[in-house]
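Just the one chain here, the form predicted on its own, laid out as structure tokens.
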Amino acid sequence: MELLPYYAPLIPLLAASILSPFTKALREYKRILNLSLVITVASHIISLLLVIMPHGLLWISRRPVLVTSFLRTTFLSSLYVDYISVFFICLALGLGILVALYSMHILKEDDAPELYYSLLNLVMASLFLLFTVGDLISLFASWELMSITLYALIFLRRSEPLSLEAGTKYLIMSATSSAFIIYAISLTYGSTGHLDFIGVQRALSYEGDLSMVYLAVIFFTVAFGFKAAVVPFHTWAPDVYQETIDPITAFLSGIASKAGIYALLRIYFLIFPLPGLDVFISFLAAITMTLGNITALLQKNLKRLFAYSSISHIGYILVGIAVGTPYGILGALFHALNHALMKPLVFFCTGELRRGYESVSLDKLEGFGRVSHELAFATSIGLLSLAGIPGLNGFISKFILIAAAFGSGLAWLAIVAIINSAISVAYYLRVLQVMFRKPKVEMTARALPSSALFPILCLTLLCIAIGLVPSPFVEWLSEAVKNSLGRAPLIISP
């Protein structure tokens, strides 16, 4: 019973394995689609219950837990679970449910819905593993499983040339980042003689030559920064976000990018707690925020604008990581949560604009807010939250990040973040202006289907609720940071 919660990744893995052959028996498109959706949502809910139930991962990880020789195999040789792991698992599963629901009215018969939902389950299983593994080999294996599954989802509509081009770019760059991970792992093993997280940490000799260890950290940053779209490893994101189907765009920005953030947190604060990394991370944060926001100012395609906006918000999260204090990491986790709500919300809304008005160009969307009131309200909340307007969730996390930077002596980085927040307001307000401007041509109202209305409504209400009552989330994340960092893990040997 003690190890039962650690088997939660097997639930979506089982769903992925049975979906395609099981649904082949139902030839009608709608029946396959509905059954695939039910199986996917059920697997996510069961996994989530295994996390939050009494004696689940949430209860077990009140202090870090290291499970050694898990399953006694070379893969998954150890697990490392703490509150930060649980935070990212719950975030991924919750958003996974909304993405699965939203996908229902997006898929076409040619998209093979049973294969699509099977891939969604598989990528969720890989994320679950990624957030709980305790050694570098298992981390790489789960990272590759996630990446390969995302390739397939991005290439879903291979008949569209631009989608194929964007997916090819993602494939090439992701394969290159995998090579960096392998090289970094080899440098780590050569320098420390260990591959498990705690073993590497304890083997670091701060009195010896750390040049190879610092080089390994740089290579890990390049590889994991790719998935998070950290500048200068971001070049795939605008094309992929623009050309991929809308639920996968939301998945990439809301969930997959957080896998990169999680891996960077583990590298900087658990595996390699090295001095001097704050300067390196501060530089990455500053250029990521600045380039993302300035480039977003120049965009007329709404999906491309939100892609660069997403890059800039990764820069804000890096501010908290650069600060490195418990308050800074709290701000990074809180902004990761808020970004995972705000960005899928605006991408869902953009998807509905594409289907309703056959365009995501700002020039062709003038005045839609005057006729499509539900869609306009949700889009407005998403935009204002991203801009950091007081009363919505984006403001609270940005405030914490900037206050943490000032408090830790990184005043220059806090000022850069403030300037970038001001720049971002300009292009968010430009989109709002276009929404409610008098249309040049007659526009009809766009009614949201129920499969789109529910996830959009959930994300909208969460953005408002967290902005108005942030204290429960801030308190839990504060507890997560306090219980996860700087504490020796409880070691379990099954």
Contents of the next structure:
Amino acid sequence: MELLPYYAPLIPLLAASILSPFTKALREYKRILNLSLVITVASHIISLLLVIMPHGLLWISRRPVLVTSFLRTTFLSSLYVDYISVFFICLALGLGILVALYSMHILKEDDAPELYYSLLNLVMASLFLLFTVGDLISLFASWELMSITLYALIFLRRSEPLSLEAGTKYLIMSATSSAFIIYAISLTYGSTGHLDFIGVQRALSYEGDLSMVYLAVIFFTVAFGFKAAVVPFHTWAPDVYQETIDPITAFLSGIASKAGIYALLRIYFLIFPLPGLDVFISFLAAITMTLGNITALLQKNLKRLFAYSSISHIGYILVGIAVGTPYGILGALFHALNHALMKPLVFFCTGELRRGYESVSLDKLEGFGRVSHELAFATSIGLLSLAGIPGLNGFISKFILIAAAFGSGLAWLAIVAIINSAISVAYYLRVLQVMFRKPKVEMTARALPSSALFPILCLTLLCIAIGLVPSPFVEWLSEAVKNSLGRAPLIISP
Amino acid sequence: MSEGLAPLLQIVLVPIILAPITYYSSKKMGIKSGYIAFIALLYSSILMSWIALSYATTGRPIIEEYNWAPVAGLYFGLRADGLSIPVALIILLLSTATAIYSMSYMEHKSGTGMYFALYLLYAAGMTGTVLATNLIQFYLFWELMLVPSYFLIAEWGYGDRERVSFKYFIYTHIGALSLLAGILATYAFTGTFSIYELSYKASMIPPEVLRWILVAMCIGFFVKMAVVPLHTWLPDAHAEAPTPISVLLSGVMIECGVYAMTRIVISPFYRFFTSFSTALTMLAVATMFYGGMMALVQSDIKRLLAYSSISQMGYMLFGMSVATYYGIMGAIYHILSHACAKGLLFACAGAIMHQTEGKRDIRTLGGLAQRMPVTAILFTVGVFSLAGVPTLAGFISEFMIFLGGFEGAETTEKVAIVIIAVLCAALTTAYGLWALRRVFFGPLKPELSEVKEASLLMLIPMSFLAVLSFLFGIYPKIPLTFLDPWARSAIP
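Structure of the form predicted together with its partner chain (previous: the form predicted on its own):
Then the entire complex follows, led off by the chain already shown.
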């Protein structure tokens, strides 16, 4: 029973496999959709309960738990679970539920809802694995599973040419990044003789020549930075974010990019705790923020604008990783959480705009805020939070990140982040102005269906609540960072 | 003062909590929802006066602290002492008076519920800025006064309001971010966000870093104060904002910059600050001169008042930058007198616009004293107060500012600067009296013959401000009860 939570990934996996054949039998679209949703939400909730259930070892020992494999070979297939894993799993599951709900009214009859929901479960299972595995080969396997499932989701409406182009772009970039991972893994194995996280870490401490290892770290950064949309590996993101259906865009920017962040955290702080990486990461952070923000200034399409804003926010998260102190990582995790609330919020809103006004182009949306009040309120909260206006969640984490950068001597990076904040306000504000401008053509109010209202309301309230009362979240996260990094894991063998 | 009552928290929170209620009640009550805003602000003002009385009798500052995010070093504190009480009180009084004024002003406009909701948030933001005890909370309220005022200008403003409000937001926000950089750098060296711990931790910051920190913070405050050359947002924003908001923008919001500068830069870093003194004095004189000259050539009445505000901010900066006991106290006193006088003048301009169906070009006005005698008298009071006529508040504050200037002038160059500054004050009289003459006196323009006196809802708050101007002019002891002990303890 002690290890039960570690088998939680099996639940979404099971749901994914039974969903399609079971619901097919219902024949009627509406009923298929409803049953798929119920199964998906149930599988998410059960796994969420299993994960946050007070399972002895992790909570009591207050340090990472390493479960060695049943097969005692060199290719250890082990599990490595710490507070950070639990944090990312909860984030993914919680958002997964909202995405599943929101997809309800976005899907059309020929989108095959049972397949869609089955894929959602599968991608959740792959994320689950990714956040718990303890060796590089399993990491690669779960990473690939996630990439390919996401590809299928992005490609959902393959009849639309632009969607096809975006999907292809994603596929090619994704395959390239996989090649980088494989290469990096072989470099790591070649120079350390180990594949499990702890083994590599221990081997590094008495390794003489580290040049191959540094090369491996750079390759890993390229590969995982691709998923997180770190500049210069970001080129797929705006196209894909713009063309896929909105729940998937929300999923990509809210969760999938955080998977990249998780992997980078593992690479930098667990597997390869090498000196000198901070210079490299802070450079990446600076160009990611700046390029994302400056390009976003030029966008007219709302989804593309938010895609570039996503890129810049990944840059802010990288600031925390570059700082590398517990305070900085706390900031990075907290910003990952906040970004995973704000970005899905605005993407859900753009989904509703697309449904209501048949366009997400800024000039076609003039004045919608004057008629659709709920939507305008939620979008404003999302925008102000992204802009880092105090009182909303985005500010608190951005503030921690910049304070951490100042505190650890990376003042130049902190100043770059502040300048970027200033730039970003310009385009968020432009959207706000367009929203409330007097419309040139008559705008009609659009009511939100409950499957849209609930996720949007949830995220809006969370943004405000975390902004006003951040202490429980900050405290838990700082506890999590303290109990995860730099502590020797508790090793158990089943 | 009992612990459970938390009067300071109520002062800030009651308007914030009532903001959404005001919005929803407007669907039933229409313009009358303004009374909810008025009552909320009146309640806060009464609490603040009560706190002022209790401070005046006991002489002990009132402090409240709450946990917010202790891990990140954040807590939520409010403090009323000799410096913050008068400033917070004038903010609340002006907002309360303007709330009544708004009801008449917003009569025929749409979206009044949203207007009053934003209005309450705006007022709460300014009050919170003044009462804040730590820099992050200060920053939070500093931005809280920006966001609602942006929406107020963008939605109910005049002219090219979209561009103007955008400019206002971007300028002020960039200033705020510069301030944030200063705050976080301070934290990196001292490990505290508390404004009150800064004074004895100031020595932990190496001087060459401290210089840049102060520059970053001052840029933030100077943008808000519209010190030349960071002033360009102000004439646009103040002229195009809806008039009650102009009253608050000019009357108290930009003064928050003066308060913040005194509280965060001068008081903790006094010794270091004095090394900037001469440079800032010159900047102040430039601001006074530029604002006054520009006001002289304006034909738009609100733009004239906006430039006059820039010039008045120059006075305050001058008082602060000479960094003497009288100078700083005069600058803070000038917050009070300028809030009453400029608030009154903008309110008069709004009344004129309201009664003449939007005429704001001085060339189209004239002889209005025959039709709007009470407004004319009130406008005269405002102009006289700004010009420093004795028995009005402006006289006391300008007297103290220039007295402080001479007090700190050890060299002939410094004396020369102070003399130039005093001469700049003549400009105030010039543009004030000339505007008064062009608007209210001379022959009545024929198209203005149907104009009536403004409604009581406008005249009552305006008269209240005029009474305050006289009160602070005749009984300077009232504000000085608070300012004097503070200035004695804060300025060595």
